[in-house]
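Only one chain is shown below, in structure tokens, and it's the form predicted alone.
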Amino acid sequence: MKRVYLTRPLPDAVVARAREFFEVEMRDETVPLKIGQMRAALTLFDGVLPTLGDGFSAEVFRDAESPRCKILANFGVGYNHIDAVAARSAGVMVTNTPGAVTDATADIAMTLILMSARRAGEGERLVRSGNWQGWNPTQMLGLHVSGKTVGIIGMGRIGQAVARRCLNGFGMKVAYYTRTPKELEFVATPIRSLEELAQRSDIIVLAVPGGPETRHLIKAPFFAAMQSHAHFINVSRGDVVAERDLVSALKRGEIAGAGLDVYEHEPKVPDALKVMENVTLLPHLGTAALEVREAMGFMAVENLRAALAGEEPPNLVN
């Protein structure tokens, strides 16, 4: 029986599914693997199920000639923590879990839109502090979302799911920027440049994949182009944003607020963001629902099963 390594505790149903096909070793820790642990995993296991933070870089594969491990079945759609080119050179397949994460991530984007625009985090903190003096007509006035323009950066599965929610649920107008032309089943306006999208939008939602091509895609000129009442939402990857520039834009009042589920140096969050009342901070909750995590796990296990049975895994990325 093939031997596989689960680098984090996973839902019971996922572990049970994996044990139907493999001899399974599951790590109890929830922190990312260290480089020595990753190198050992390539030697000791036929397949590895890693996730965010397990940095299988080119350095990890540097001395891995014909490793025992034949597949890294990533738990998650984003795989920028894995050097897929280096893995392929070492003879290791890389897969991910697209589709399973789409609706859950779009729901978190909507949560952040509403929390940021309507100052929900700030309001909850006020109530909990015991300092709320009661309702008044000018208390904590925020941005009314319905009918506004949302600018979506990245119109893949998640971007489209966000767009549908904004259109159908809130009557918003949708504009978008994407590197790959899209045929959409709903009304949306393509914008040719990021700065123009920033200028035209009341709310920006970032939904692009991570990786070298998108690192610091959003930086100072983009924030400077945004409207002063606008809100910035990130449900993609933290390093797509130059976090220092975001902090500066918030401090200068270039934008009204931000809602973040991901961070450039996750799990580290700048103290400057933590103390800002107009920033909503979530601990990477994008897919944090049991049925979603189970679906992701089942997809990763199927990728493992197929690859180790000599078949092409359904979600091969390299």
Ligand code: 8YV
Second form
Amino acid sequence: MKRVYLTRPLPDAVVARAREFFEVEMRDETVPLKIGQMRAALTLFDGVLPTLGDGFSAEVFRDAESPRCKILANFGVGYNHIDAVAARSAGVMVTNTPGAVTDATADIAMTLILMSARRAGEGERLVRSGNWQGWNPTQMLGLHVSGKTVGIIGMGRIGQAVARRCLNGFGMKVAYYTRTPKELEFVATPIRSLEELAQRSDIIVLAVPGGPETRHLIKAPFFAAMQSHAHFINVSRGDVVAERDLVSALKRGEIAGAGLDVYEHEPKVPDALKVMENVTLLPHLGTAALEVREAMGFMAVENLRAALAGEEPPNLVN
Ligand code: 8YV
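Can you now output the form predicted together with this ligand? The one shown was the form predicted alone.
Below is the whole assembly, all chains and molecules, this chain first.
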């Protein structure tokens, strides 16, 4: 029986599914693998199920001359923590779990939009503090979301799911910026520059993949172009944003608020963000629902099964 390594504790149903096909070893730590553990995994197992933070860099593959491991079946759609080109050069396939994450991540984007625009986090803290003096006509006024313009950066599965929610649920207008033209099944306005999108949007949602091509895509000029009443939402990867520039923009009042599920150096979150009332900070909850994590896990196990049975896995990325 082939041996596979699960690099984090996974839902019981996923582990049971994996055990139908493989001899399974599951790590009990919840933090990312260290480089020595990754090198060992490549030599001891036929397949590995890594996830966010397991930095399978070119260096890791370089040291594992002819790895036993034939597939890294990533748990999650984002695989920017894996050097997929180096993996392929070492004879290792890389797969991910697209689709399973889409709706849940788009739901978190809507959560952040509403929390940031309507100051829900601030309001919740006010009530808990015991300092709430009761309702008054001008208390904690926020941005009315319905009917506003959302500017979406990245119109892949998640960006399109956010657009549909904004259109159908909140009567919003959708503008978007994407590197490749998209045929969309709904009304949305393509915008040729990030600066113009920033200038015309009331809410910005960042929904692009992480990786070298998008690192620091969003920097100070973008925030300077945004409207001062606008909110910035990130459900992609933290390093797509120059976090220092976001902090400065918030401090200068260039934007009204931010809603973040990801951070440039997560789990480290700048203290400057933690003290701001107009920033909503979530701990990467994008897909944090059991049925979603089970669906992701089943996809990863199917990728492992197919690859180790000599078939092309369904979600091959390299
Ligand atoms: C995952 C995510 O649940 O799928 C992704 O890429 O960012 C999350 O929603 C988690 O990061 C594991 O990859």
